[in-house]
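For reference, the chain that follows is the form predicted on its own, supplied as structure tokens.
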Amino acid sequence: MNNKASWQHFQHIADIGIRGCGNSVEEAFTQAAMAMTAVITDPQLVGNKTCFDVECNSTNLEFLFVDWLNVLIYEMATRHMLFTQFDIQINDGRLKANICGEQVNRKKHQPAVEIKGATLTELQVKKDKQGLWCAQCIVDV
């Protein structure tokens, strides 16, 4: 890997793993919300006409990291929408951020599955030799 924020998913056996790499835990949580976007459509295909604030709390790196990716599944569950902006604080095990993305249209975004949640399996936010923080779980499809 090199020291650019990036996004990626990785095998599994039966779920998708999703990845965010970045120069800060908060780029790394960014770069894995995408790579989620990116299991459900093309993320260059949603807009960002709707931003609301959302938040979660987890004194662990990890727990927060899932947390954080199961407020974005709930969000797009019940608000019907993608998402592709993240803009993230974490301070003393809270983060907040301000989210934005489009309805979904199933014509223009050609949903490919519905993600039902971020798991533990193969958790780990970590920062690598080099100081880049890299975040990752299987979600569940």
Second form
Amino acid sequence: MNNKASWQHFQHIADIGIRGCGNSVEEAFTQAAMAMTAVITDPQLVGNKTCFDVECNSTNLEFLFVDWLNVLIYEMATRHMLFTQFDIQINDGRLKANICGEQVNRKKHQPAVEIKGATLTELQVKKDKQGLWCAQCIVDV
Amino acid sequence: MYKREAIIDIKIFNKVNDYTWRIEPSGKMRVPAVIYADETLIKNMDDKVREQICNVAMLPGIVEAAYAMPDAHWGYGFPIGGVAAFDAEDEGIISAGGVGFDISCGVRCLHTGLTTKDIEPVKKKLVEQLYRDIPSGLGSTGLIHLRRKEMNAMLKGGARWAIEQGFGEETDLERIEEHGCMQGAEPRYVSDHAIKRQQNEMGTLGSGNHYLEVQTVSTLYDEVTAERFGLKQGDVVVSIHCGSRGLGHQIGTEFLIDMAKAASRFGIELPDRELACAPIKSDLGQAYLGAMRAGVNCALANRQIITDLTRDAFAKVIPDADLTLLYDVSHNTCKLEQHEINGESRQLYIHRKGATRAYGPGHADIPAVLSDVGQPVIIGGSMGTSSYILAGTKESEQLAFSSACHGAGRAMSRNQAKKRWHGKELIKQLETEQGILVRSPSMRGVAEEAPGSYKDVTAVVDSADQSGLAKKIVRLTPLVCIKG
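Can I have the other form now, the form predicted together with the partner chain, not the form predicted on its own?
Below, the chain from earlier opens the complete complex, with every other chain and molecule after it.
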């Protein structure tokens, strides 16, 4: 992994802000997805036994980011899974990803909260002067 | 690094009285913004509350003012604790952000017919039984799996549907807002994704700040009204705090994005994208209204099923227990209500985002037996702190379209709370110091929900009482808590 890639949480009084940064939009989205998993559990506790493909699309990069997070939230909720590996490709507003994770194990993962949805609050996807892409928003828990 | 948002500058307000703070319209604000809180609460309020409530005051068709309750804090578009009314005939809008992701999240309070003396000897057994029988936490599933056809019937029927399926008694409906069934629900506007997210989640508490508590009436502030509510000192009640689960979350998610994308098409200038809304009369507004009402019914059905599970759990431990409804009230809704504005009766769409409806005495939509005392207003605390039951007042109609606060409101972020407390230690401390038994599938979840991470619920409730939004009737102290 490139050493510029990183994720973090930022503060919101009732909920949690997630931010992912990297050398490309794809890397920023990947890191933000990792930050979202970390809202629920320690990502290091999550294996990558099961993989499948997902996709979403939007011509607006910020809406694409929210859609991406909402796809993951939906898959977490309906498959009862947590994810830690994301292989993303974005072309012409279409995001395709292969995501890997494992079934929630309450004893092992001690999931703190379930995420209801990604919000438009503090939503940003942008590149700084050094070429670093960052994607962020608040998720409702 | 992110810094904590600035707190409100009190000087920008016009102080109407000790509990009412007003910002006159300026710029694009169509109406004033009004916050109900005491000076200490307002001085500690996040400035985002001011910013957001002023933004709400800019929305088309808003009537009278944009209001914030004493527990207000930074939300999405609307502050949590925000109330706003819109007139469909006057280009009024409906906002998915003004309802929130957890559609019809609310609190149901049940009598048990028991006192603390009955509970104390079996408290441990009771907490284990409730923890076993009430699905809680991330990934928990209910016992019922609904297919689309059954799901549609549930989305139309709400608690009434649940009772028809055998989860409870017909008499329960008298003590639920909308008599347990929200009219105008349109399941056809509920997406397949929302349905799929809900299929295994009926009868589950969820996580975060959701809970089931066994509580005792510890203080009476108004004995006469308390008696009319069926409450005496030392009585034991059960409070269930949860909402529409995955279905509501998915409806909220989808319509928020659809409305944000469509706003420019409707010519609505949004001061904040999260205030995403659509004219009530537009196709999108009507679709959201139909789907959101289906979400309300999902929440009512969910709390009804959990009630039934709670009754069964109690029966296994204390066969004499008799769990009857005191009231069920939601705090994330948009409802069409009749309100009097300058002597004229008008139909308005009232958004309450983290705010409780609080109808005063004589209102046609409260149970006939409580008509002379007003609607019970249930204010949830957090593990280890008090909850309160208030009564709606006539005055509240004029203050904020008959609305009151909904809970303590967070004072600290989850990250901060997680660093400060440890779940296991907190549970032990609550047991040894206060005799409160807490069970939860997640120790990290318990730490993030530590009582100290919330505002002082007593100060919030006192402000609601003193401002006239609702009248304080009793205080409830937790004995047992199942934390989602």
